[in-house]
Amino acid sequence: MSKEIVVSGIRSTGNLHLGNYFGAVKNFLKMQHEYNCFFFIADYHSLTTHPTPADLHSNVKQVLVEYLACGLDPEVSTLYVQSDLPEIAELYLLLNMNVYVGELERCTSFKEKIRKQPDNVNAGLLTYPSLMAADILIHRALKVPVGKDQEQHLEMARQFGNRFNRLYNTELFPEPYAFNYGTQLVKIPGLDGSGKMGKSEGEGNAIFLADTPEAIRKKVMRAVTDSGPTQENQEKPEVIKNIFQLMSVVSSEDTVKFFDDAYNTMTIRYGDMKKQLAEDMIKFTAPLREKIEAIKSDEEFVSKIARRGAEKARESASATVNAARKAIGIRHF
């Protein structure tokens, strides 16, 4: 019995940090040795906000760099870049014949967008929703690994799908629905004391697989933290819960309890606390940084890596692709 299909993006900007490694990362790791799974850079979807990229090349070589470094295995998964399958773009485009202009613009992250992009209200930002789908549709998912924020669009591909099946009398695409492993993902905090940690926050709110000792360290120091508790055992803030958290993810117990107990007899010394933070963050992410540098300087391993993925990839897509055009009635002559 052959394994259910996964289709899950990656972001081509920016480098992954402890909040990636600790949420998408681990469970792809999981998914790729349970399921067929498809893991697709997306530039063309980056173009939506950033359409004149500094160095878009550079950047998607260095996102597929470091998902090799965590564990992603390209001999059990299938690992491309997105502008690498020309069957997306031409999925897109006949899916878009059928998707109407009101439903995306009813879309919630175009709503979104447009307030903060006013001066970018371009056409690849308003059918974002279709190119999704043709991501999933193309490998004719049934799993698709998504945030509460990517629910709506895994809808419209669902809905964009079931529509062709009823205007060419097919059953070519069937539901993708969204998917984890129903279990609480780890929640890795920001230093700046506030939600998450993310790029989107500032550089310095994010602890970097590839940083050096001497970034990881300028970064901890910096985190913010209060005066101090002013009574014993009282409620940690939010700011305090959220070193304490970090620090929960790469020292040891013992560490943890150490410095529980200072808090807690009101004897804690927060910069003792963030240069032990550091250290055990730079001993946590020094394999990750080894292999990342490593894999890096391979030139000629990452670009086979990447052509093998799309040679894969394809062999789905264009199977998806012909029967789409069979179905519309599109021949060549």
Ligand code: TYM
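Only the largest set of C-alpha atoms that superpose within 1.5 Å between the two forms is called the rigid core. None of the values given here were measured: they were computed from a predicted structure. Numbering follows the first chain given and starts at 1. Compared with the form predicted together with the named molecule:
- Relative to the superposed core, E87 undergoes a C-alpha shift smaller than 2 Å between the two forms.
- Core-superposed comparison between the two forms: the Cα of F259 travels 2 Å or more.
- Remark: with the core as the superposition reference, the CA shift of P237 between the two forms reaches 2 Å or more.
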Second form
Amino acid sequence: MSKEIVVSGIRSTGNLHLGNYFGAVKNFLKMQHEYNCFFFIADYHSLTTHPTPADLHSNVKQVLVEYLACGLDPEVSTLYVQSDLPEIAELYLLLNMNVYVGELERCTSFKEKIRKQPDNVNAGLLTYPSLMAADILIHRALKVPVGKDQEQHLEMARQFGNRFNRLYNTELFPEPYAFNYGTQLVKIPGLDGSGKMGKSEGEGNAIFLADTPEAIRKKVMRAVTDSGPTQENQEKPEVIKNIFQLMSVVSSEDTVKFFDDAYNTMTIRYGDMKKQLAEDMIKFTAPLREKIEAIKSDEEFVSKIARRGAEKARESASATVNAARKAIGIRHF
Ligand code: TYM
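Having seen the form predicted alone, could you give me the form predicted together with the named molecule?
So here's everything in the complex, that chain up top.
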């Protein structure tokens, strides 16, 4: 029996952070052995925020190197760069003919982007969900390992795929669903109290896999907290919940329990908690950082993986685009 298809990607707008790791990559590592997985680097998506041409390729390479350092195995999964598959751009165009401006304008991530970059509200930002749907539908994927922030995009991908099927009387696209091995999709908070760890959030918000121990200590010690509990066993405010949640992904259960008890008995010292959190983050990222450095220096190896991945991914992508063209009625003379 053929394995279920999985697709997921990460934008090439910078190094991977702990949110990317625990929201997405951690699932990739297990899924690659159980499913037919396609993992890619979303460089077209990164163009919506206008990176300079001088940075584009090195950012793509960095994400590929970090995928490999985390343990993605190019022998068992297909790793590729989005822009190496022109079929994705074609499917994006075909889908866009039946995607409505109104529904794109209502998308939460679009509204957020308008707020963040009011001087650059480009059509790529508006149609970001169609491009993401094309990424997923191009391999007819069923499962998409992503963090909580991508849930709405997945809903739109299902909608666009279903609409295509209905309009052209086909069953070409199955319904893709967001996937996590736990029952809930994950949202890793940032360090600045803003809620989500993200590349485009403020300075000091994210811990990157490639960060030095000094950088990690500095950022964690500056993490936003409050003035401490005023009653025993009180509910934790959001900023404190965030620190505990970060601790729960990198520290042992005993460590989390120790600080939880200290919070509940009002003996907690946030300085001690942050020191412990920083050391546990360093323990988690240090081996990855070493691997990143080692893999990065082997240019030929990295290039070979990208070329081979693109070749494998294009086989599946071109079959889908040909079927989509046929369903629409596009014929060659
Ligand atoms: P991106 O590049 O912002 O993030 C990549 C992956 O990391 C997850 N993630 C998080 N998870 C939990 N907590 C966080 N703080 C956190 N920050 C990021 C994201 O949910 C995502 O899974 N649009 C996507 C990239 C994309 C894609 C796709 C994903 C393009 N095409 C097709 C899946 C399938 C994005 O911007 O992710």
